Amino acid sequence: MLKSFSEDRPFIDITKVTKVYPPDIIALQNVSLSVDLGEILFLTGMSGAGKTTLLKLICCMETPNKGLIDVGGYDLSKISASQIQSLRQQIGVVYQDFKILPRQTVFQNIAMPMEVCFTNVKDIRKRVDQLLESIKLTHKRDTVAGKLSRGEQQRVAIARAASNSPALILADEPTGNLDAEISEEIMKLFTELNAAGSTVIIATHDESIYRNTEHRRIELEHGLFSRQTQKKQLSLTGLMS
């Protein structure tokens, strides 16, 4: 369970941060954002515009120069490192370079966040081979994940990803290498994540996975958010003028 979070408070609360890199490099600069629990959101923008440094400021891969950062009723400029294990196994992430272990089964790399948390192993066979058949890959379940093609191995991280049910999902450019019948696969994939309970952002180029969807869409532009589109009007600041 997240530590004390109400639904009455945005699920994520990103208050005036910024963040550089050595030596001046301004990855973010002075934005805030509110996510709210249950909400799919998209980060767009090209390379370099700071997605993937709020994705990492998010799950605690990175920690702002300055601002706020709140995610599910922890307070990053003050977790403990229990606390960032703790939220961690809240988070499945799927990074942009699949950080899979390719000397592992493609079963062995979905069923590890289950793993870690211990979960029995007649429920981590059933899941994993859920996933399986969501991304399409129930013949290469036995297969070492080093021997997969690129689309096929960005398919087993996201699954990974997915396998605890994480209450957030991050995903950075989950379907850059993926042709457009699996792309619109990952996306019901990540539809029902979300319809079960997951708050769900994904950065991402590819315009085709929004195009045709309500959710709402940020833009960053050389690290500040330059435009939006919403359903709903939600207060959103460091906006471009």
Contents of the next structure:
Amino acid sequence: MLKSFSEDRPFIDITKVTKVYPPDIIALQNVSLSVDLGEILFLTGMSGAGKTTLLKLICCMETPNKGLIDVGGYDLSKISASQIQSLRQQIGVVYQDFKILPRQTVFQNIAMPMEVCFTNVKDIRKRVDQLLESIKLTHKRDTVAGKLSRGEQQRVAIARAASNSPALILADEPTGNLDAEISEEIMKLFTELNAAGSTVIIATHDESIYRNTEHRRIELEHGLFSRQTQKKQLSLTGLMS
Amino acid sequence: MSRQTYFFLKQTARNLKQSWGTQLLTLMTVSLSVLIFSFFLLVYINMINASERLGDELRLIIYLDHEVIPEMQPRIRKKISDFAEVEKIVFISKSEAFHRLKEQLGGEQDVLDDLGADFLPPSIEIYPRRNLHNLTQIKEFSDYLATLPGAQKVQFGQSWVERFGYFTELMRVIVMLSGILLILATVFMVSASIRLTVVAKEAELEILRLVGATNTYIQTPLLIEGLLQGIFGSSLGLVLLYSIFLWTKMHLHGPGLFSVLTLQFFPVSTTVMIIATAILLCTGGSFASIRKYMRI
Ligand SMILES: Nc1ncnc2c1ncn2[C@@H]1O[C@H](COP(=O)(O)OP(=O)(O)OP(=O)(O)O)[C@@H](O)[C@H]1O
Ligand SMILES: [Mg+2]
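Just the form predicted alone so far, so send over the form predicted in complex with the partner chain.
Every component of the complex follows; first up is the chain already shown.
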């Protein structure tokens, strides 16, 4: 995928984007942002600041009222239906409301993005088992997802987003329902995925997950960028575990 | 089996498992409609067969008061064939009628010795083309023939031919109505059941969309579902009909009308046609009901 993408451009390029929800709720105003390939970016800000909206724009769930968005070489204003499909196959999203299918098993939920790409059944099994280990849910493999606790569901949502080893991971409050120990595991998983080549954007309130990292952080306030921390020049490979 | 086929079949199996109640109901409706339609079609086809086997019974004879001179024959032929499609018209003179009778009597022809060769009236024999229109119009036809100049009396088959004609006409209407019923019931039930499946799966469809599932990925299992309903629904209906057919055939034997009516089942081509139509209707129904969910 993303064959049209040349590495000297930003992986995600958002230029002066405004998003207004009807009737006149301004969720984002004149926002510009570039994300490099292989970066981990934290998106912070108060509730209602527009974090989810920004992520939705990137994965084509919403369209901007103004401005340009370019993801992996696709200009989202000119993208065709089949291009959206192949772009989405390369983006793993952890939704704030999880969007887990309650009547399907944990395994089926996590396997879904791979099934859509017609991944070999053996590979699917291997990958799901590996992810279940990371999120510490191996014992719930064949449990119906509706019976899981919120925190467990959230972990399934994370595993599903990661399952296809996507080029881009968008995580919306991925640690919202998790305690510190598991949050750390999840961050470790994201770091691993990042080391394997995924660009990761994490929207979060949870200070503990970005406090001690050297990754860039962008703070949104009422649809505007208010603050941006500089990316520290640390080698990413040093973080691999 | 390709990986894609495997996924599609797996997805179909999952759908069927999730909504087997609706699926079963649809299957029953499809087979019932096929049964009703093909039952009437079978009766109709057998009646046409029977009417063909009636053979020479289907002949109208006009008895005349005098012979038709050869120069007049073309005009009369035209008058007759103007009214109805006719296979052949034979003019029988007095002497021809006499010779025929003589031949029929064979060894006992001496009973005719006392009679003159012209004691039988001349006649015109009309063999109408044996299609249903003519069969049902036979009464009108004979009334018309009676108005021809010189016609004394018109005779045709037995009276049941006439009743038979009305009956086949009625059957034709029933076959047409049950055909419409088949189409409506199948399309309605299949699209309703697929729509129920789709509504039940709305959350799943949304996520499938979000993880980049193609239209083919989403549609194919639903189309396979329609296809299966078409195949199994119509086959079940036809198997039921065949059982009814065998039962009837076993219990309806004996003299009279039933010896004329040698019951026959559909030829293979008609069976295939019925199944194909059911498949077409079912996949069409499922296609119609998922089309609006195919927008991104
Ligand atoms: N579909 C929608 N229709 C109308 N308004 C919306 C819609 N989605 C979001 N908004 C509004 O847009 C603004 C930004 O919402 P958004 O969900 O992006 O915030 P957020 O930063 O993700 O907040 P939170 O941290 O609570 O998740 C809010 O004022 C919200 O009410
Ligand atoms: Mg949000």
